[in-house]
Structure formats: structure tokens, C-alpha cells
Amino acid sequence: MNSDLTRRGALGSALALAACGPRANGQPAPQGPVTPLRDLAPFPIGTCVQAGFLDDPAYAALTSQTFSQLTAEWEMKMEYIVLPDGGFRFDRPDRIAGFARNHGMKLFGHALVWYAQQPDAFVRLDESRTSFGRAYDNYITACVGRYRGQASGWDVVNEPIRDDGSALRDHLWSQRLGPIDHMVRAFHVARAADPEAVLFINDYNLESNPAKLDQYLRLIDALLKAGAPLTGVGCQTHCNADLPTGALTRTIRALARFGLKVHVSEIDVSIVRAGGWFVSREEKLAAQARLYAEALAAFVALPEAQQFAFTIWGVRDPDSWLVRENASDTPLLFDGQGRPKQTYRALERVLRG
């Protein structure tokens, strides 16, 4: 027998007792079977991950069987991979594009150049020895080249724009290079060490911050008009679950104006973070399924070409960052337990139709 059809049975038989099982953090589990999303899906369901946690076997299960694509939560970014004598390490991000591999799923490179790392080595860089430029240019080369053919995409610029909108960000990168040189620069360099891979910028706070919205547009439309190779947009989607409805459709109807490829690239919906008008924690939840299914119906919306994948940032709650910060917090698809929740319910209704 198919031993992937064995595993996807199993689960699948998992999913259906577990929605039938006792509440959780005090919302009710969905009644009746639940059927993994990667097979209602059209278009890729994505989640990131963290290497260590795939040497749990639930955890593991449960990834590969829902999702058919993997983001790298941390281990393919500099803070990971750039040594302090500027060596590279590719074990953990290996391991991941391993398992994505053995399981059927796409890999998602995340992220080449973020303002919020500026690694030691190249901030002590002599130039006698290697240009700044250089050195640029071989950590991209060096991380899309080693996955290419593997990687349907990389996050080539991770959120250049200032939280309150009014610029861009002033950081190592764009000081050397230009603020909007060095973008043009990594989007070549990627374009040349992978020519198939859909290559992306990406940032947080557009569905809740107008001018953020409009800086992160007119970003967009000088890359393109300085000639970069920008063939994909993402929109992080990191929601609080009073975000007002309609925020989420406006802002990926706006991406999508480009007529790029669109990815809703690390959803999640905080509780906590939500404001004091809900009278009840159940009032939130409702809140936050409804704000899943939004996002998803919006990216439905899209026409097909520009669908390239709905990405939600952690499997289960206690892996969410948002927990790490604060253990009330209930922002995914899954509770501790690996027991789908009203959010899942929520998804699997939309992709039903």
C-alpha cells in the first residue's frame, strides 16, 4: 500500500476524533471530519517550521499531511546562517527543504536581506579583502543557488518600510548600497543564481496601516520601474482579531493591482493583542475565525495566476511566536493537543465553496 495514502488516512482518522474531542482553552472543537486542507486547495497551504520541531512525530504528521509547503520560521535567515568569520551553515535550513522534499510539499526561502540583521562579518568587513558589494552578492548567490530547483520562491526584501509609514527603513544594507539600489541589486543577484524561482518582497501592519499600504505600493512601483525582476508581493497578515472587516480584502485587492504573484505569506491572528470592546473571549474567537476566512476568501478572489500560496505562521498554538510573548494567546489552526480548532473550520469552509 501507498505509504503516503497510509499516512494521510491515518490522519485524516485523527483529524475526525480530535473534532470531536472536549474543548480547548474554551473554544468548542469543530463537530464532524475534518479533511486536510493541502487536499481542498488549488493553490499551495503553507506554514513555517522550525527544524527541531520536526524530530516530534505528531508534530511532524501533522505538518507534512495538512500543508504542502514549508517557510523556514528562522534558520534561513542571516541571524542563522551567517557565522561571525562569515562562513555559511545550511545543516538546519537542509533538514527543512529535506522534509518538504520526502513529503510532497514546496520549500519557501525566507528571507534574504532584512533590515533587522546585520551579521558581525559584514559589518567588520575589511574591505582590502572583499568588497562590501561583494560579499553581498555571495550570500544571496550562495543561499538561492543552493535551493534552486527547490524553492518555488524567496522573500528577497523582508519589510523595508518604517512601522509608522513614512519611509523606508535606514539600515547596514541600504546605507552601503542604497536605499533603493540594494533591493534592485538582490533581486538581480537572486534572479541569476535561480531564473525559475518567483521572487518577493514582503511586509506586516499594510492591512492596519493606510500609509504603510501606500509606501509599501509606491516601493512596488519604483522596483519596477528601476528594472528589478519583482515577480511576486507577500503580505505577511500578522492580525489582531479586531482588525475591522473588509481591511483584509481592500489590502490584497490593492496587491494585487500589479498583476504579480500574491502571497498571503505568515498569517496569524492574535486574541491577546485584540482590543477591549469584545465582551467575551468567545466574541474573539468568532472574531478570529472570521478574519481567517476573509483572508482566504480574498486570495480565492484573486485570479488563478496570481495565487501563489496562504501561508499560516505555525502549526500549533504553543509553537506561534505570539505565545512565546504571551501564554493566553490562541493564534493558529491547531491547539496544543494538535486538535483542529474554529479556525480551521473556518478555512475548510471557504475552500468548500
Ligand code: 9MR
Second form
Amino acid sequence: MNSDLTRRGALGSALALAACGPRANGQPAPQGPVTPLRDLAPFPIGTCVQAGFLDDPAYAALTSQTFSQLTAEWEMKMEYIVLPDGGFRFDRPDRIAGFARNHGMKLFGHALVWYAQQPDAFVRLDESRTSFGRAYDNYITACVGRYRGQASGWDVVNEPIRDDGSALRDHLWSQRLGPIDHMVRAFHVARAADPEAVLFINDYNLESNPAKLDQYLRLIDALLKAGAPLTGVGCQTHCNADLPTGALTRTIRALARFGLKVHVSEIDVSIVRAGGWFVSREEKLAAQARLYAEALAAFVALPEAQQFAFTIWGVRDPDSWLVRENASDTPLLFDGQGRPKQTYRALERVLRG
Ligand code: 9MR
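Could the form predicted together with the named molecule be shown next, to go alongside the form predicted alone?
Full complex below, order starting with the chain above.
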């Protein structure tokens, strides 16, 4: 049997068994056999991983069987790669990249320039644009160059807009290299390091904060006018179950208007962060599944050439950053035992048309 058939067969039976199992998290048990999302979608279906999770055989099997693209949840960021003395380490990023390669999955690079990551090795550099800029370029070149030919894309600039949508964020990178210039520069350096990778800008709360979406669209426009080789637009899509219907569709459409690739890059739907108008937890879970379906349907409706990937921010509920913040949240597609939930079924239905 070829490995593809083995992979499909294994998940088919694992998920079919799971589908007959007991109710998980108070949700109705899904009916019938379950098909791996990666086998249903003509575009990459992604998830994020941590290198250590890959040591768990059940996790590794579920992840490689369900998804076709990996993003490192935090180990391809400066917080891991940049050492106190300014050196770089790539052991864990390489493990994630190796896992992706061995399982026929794409690799997505996340994230090069992020206000939330300002390593001491950069902070203490002297303020002259020349030496700071050289170190900045060197970091981007090292990361993008290392995975050249493997990473299909990179989040070059992550979360540039202030939470209230009023302006660009102010941080080490913008102060030293200029509010727009540091971004334009990062895109050029990334492009030189990999001529093929799709180069993204990426942000969150675009669907829930119209001012932030507007500011994001204006920034993309400004970057393109400044000649930045920006070729992809990311919509993180961390949302809550009480998001009104229609917001995701409008946002994904608005982001597509540049004709660039679109990445639903980090979707999860929080139950515990949702407001109180639901009468029951079941109702919240149903709304959560509808939002997943709406996001995927809006993505599927984009022109094929613009469909970069649809990425879910984690595999099983307990793996999620939201659950690390509040243990009772259930934001993802699989429960702690790896059983598909109604969120999974909702995506499966959209992909089946
Ligand atoms: O889920 C990620 C968490 O494990 C990390 O500790 C954190 C800092 O690296 O980043 C989280 O992922 C964030 C992503 O990189 C950017 N968008 C928001 C995500 C959730 O906070």
C-alpha cells in the first residue's frame, strides 16, 4: 500500500471510531465517518505546532493526517531564535520543518518583525541606523534564507496596528528604522532571501473592529505604493463565539480587494470570551461551529489564485493558548482525546460543498 493510502486509511478508521464515541464537552457526537480536511481541500489546511508536541505519537499522527501545512506556534520567532549574545538557534524550527517535509506538509514562516518581540541583543545595539539596520537585515536573511525553497510564505510584519485602530504601533523597530520604512525594508530583505515565498502582513481583530480593519487596509495600500514586495494579506481570525454573522465574510472580502493572496492565518473561536446573550453552552458551541464554517465559506469563495491557506491555531483544545489562559475554553476542532467536534464537522461540510 502506498503511504498516502496508509495515511488516509489510518485517519479514516481513527476518526470513524472517534465519531461513534461518547459525547465530548457536552457536544452531540458527530455522526458517520470523518474525512481528513487535507484530503477535502484544494488549498492548504494549516495548524500551528510546538516542537515538543511532535514527540507525542498520537498528536503527531492526528496533525499530519488532518492538516497539510504547519506554522510554528512560537519557535520561529525572535523569542526562540535570537540568543542573549545575538547568535541564532534553529534546532526547534528545523525539527518542525523536518516534520513538515517528512509528512508532505507545507511550512509557513511566522513571524519576522513583531512589536511584541524585542530581544535584548537588539535593544542594546547602538542607535545608528547603519548597525541596527544591518543586524535587522541579517536576522531576516538568516531566517528566510534557511527555509528558502521550503517555506511557502512568511509573516514578515505581524500585528502592526494599535488595538484601537487609531494608528500604527510604536516600538523598537519603528523607532530605529522608521514607522513605514522598517516594514518596507523587511519586505525587500525577505524577498532577496527567497524570491518565491509569499510575503505577508498579518493582524487580528479585523472582523470585530472596523477602525482597525480600515487602518490595516490603508497600511497595505501605503506599503504597496512604497514599492514593498508584499504579496499576501493575513487575517488571524482569533474571534469569539458571539461575533455577529456576516463580519467574517465582509472582512475576508475586504482583505481580498488588493488581489493578493489571502491567509486565514490563526483561526480559533473562543467560547469563554463570548458575551452573555447565549441561553446555553450548546448554543454557544453551535455559534462557534457556524463561525468556523462562515470563515471557511468566505475563503472558498475567493478567486482560487488568492486562496493561500486556511490555518487553525492549534490541534486539540488543550493545546490552545486560549485554554492555557482559561482551562474551560474549547476553541479548536478536536477535543483532548483527539476526537473531532462539531467545529470539525462544520468545516468538513463546507469543503464537501
Ligand atoms: O499561541 C502563541 C503562544 O503559545 C505564544 O506564547 C505567544 C507568544 O509567542 O504567541 C501565541 O501566538 C500568537 C501569534 O504568534 C500571533 N497572533 C496571536 C497569537 C495568540 O496570542
